[in-house]
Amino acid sequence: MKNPVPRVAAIHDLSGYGRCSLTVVIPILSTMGFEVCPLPTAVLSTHTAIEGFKLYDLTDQIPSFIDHWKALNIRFDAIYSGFLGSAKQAEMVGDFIKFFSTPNTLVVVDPVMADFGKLYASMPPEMVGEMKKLSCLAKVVTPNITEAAFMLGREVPESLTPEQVKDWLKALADLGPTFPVITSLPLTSKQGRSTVAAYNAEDGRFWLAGRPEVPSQYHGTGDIFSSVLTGSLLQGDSLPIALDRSCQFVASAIQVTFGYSGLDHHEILLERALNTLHAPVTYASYELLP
């Protein structure tokens, strides 16, 4: 019998404090109507932007988890990976994708490893090549501009023209994914907005979506964006609508949060925005990138 609730394998870390990774992936996808099966890659005391974080790498435990899932003959409608605790885990996740995916499985790789021009504190340099190889197995890949630059062997740009954005997206598609998406784009024509761009390699169309920037930096927005994007595509939305819904949800969560002062560690108040995921799409602000 077909599973009445679509099932997602979520291969991410678990941070005890700081809304990110599995603590946002699970509530978002559950709210959108999916069963989330977490496969933790690491357990952290906090996310890595908080000084003094503690990380427990689960590389040695992952194979036994996967073997048990194989024995149970579990099947997934989507496989969604993010932060990995070690470079060795990329090979494990690749094997996981090859074993559990079918032609109908949505495979999403968020190559979480860098931002603001540098690797995260816990990331070894070899993670770049491993994430690049892992992205070859994905239908959707969602790097931010720093991660995209590292994967493509390019300098992190201060600004990009629309034509340059298209070139970057095509280069990512050449790695294998059908729907490459780049977040945090410094697009010259969209100053004052946080912009994302995507390419549909099946029909050759490029898409833009975005949200107004606010004068504050919030952690976890990339995880939130990619989670809503995954859920939206699983619900049958087109790529531009999925982009738009993801940007709008991040914007609404930031707007809810920005009204409060004195919040610790720049966390998004996700719980105050989850109910908006049930709202119908009443308008779309995405653009076709000619």
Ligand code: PXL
Given for the second form:
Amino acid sequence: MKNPVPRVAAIHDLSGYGRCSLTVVIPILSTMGFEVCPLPTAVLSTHTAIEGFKLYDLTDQIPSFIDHWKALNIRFDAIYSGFLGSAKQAEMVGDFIKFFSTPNTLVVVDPVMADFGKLYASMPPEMVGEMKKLSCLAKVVTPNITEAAFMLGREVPESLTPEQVKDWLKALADLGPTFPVITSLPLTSKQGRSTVAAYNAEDGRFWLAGRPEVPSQYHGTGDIFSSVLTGSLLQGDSLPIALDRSCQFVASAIQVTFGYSGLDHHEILLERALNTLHAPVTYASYELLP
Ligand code: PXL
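Let's see the other form, the form predicted in complex with this ligand, since the form predicted alone is already up.
Then the entire complex follows, led off by the chain already shown.
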């Protein structure tokens, strides 16, 4: 039987404070009408950008969780992975995808490992190769520009022309995914805008979407972006509409947050924006990348 409420396996960490990973994936996908089955990769006191974080890696526990799900014959409409607790987990996630996915399963890999030119505090360098292998099994990958650079063995660029963006996206598609997406793009023609680009390797079209940049940095926006993208594609939206809705939601979440002062940890006030996920698409501003 078809799942009456489509079901997503969400393979991410659970960070108790700081709104990222499962604490944003679950509310976003639930609001968008999906059941979320979390498979926690690690449990943390906070995300790793907050000093003194405590991390308990669940690599040794994960196989028994997966075995139980296999025995229950659970079927997933989507598999969506993000932050992993160890490089060894990438292989486990790969096996999970191979076992649980069918040709109709939406597989999204967000290769969470780096930003602003650097690997995150808990990331071993082997994670880069492992995430690259995992991406081969995905339909959609959503690296930021730093993660894309690590995956492709390139320098993190200061700026990119539209032609170069196409080359980066094609290089990511060569790893396997049909819809590679790059976020935080330093696109020369879009200065002052927070820009994402994507390639549909099935029809050969490149897409751009974005919103004006807000002069502040917030944690967890990559997780928010990829969660909305996953939900939107699962709802049946086209790639450019899914990109646009994701950019729109991240921008709204930033705007509802930006007006407050005294927030200590650059956290997004997600709950103040969640209900906008129910809004119909009234205006989309995506563009074809010529
Ligand atoms: O938002 C990405 C992310 C997810 N999970 C953990 C993190 C980070 C980024 O710092 O530390 C634990």
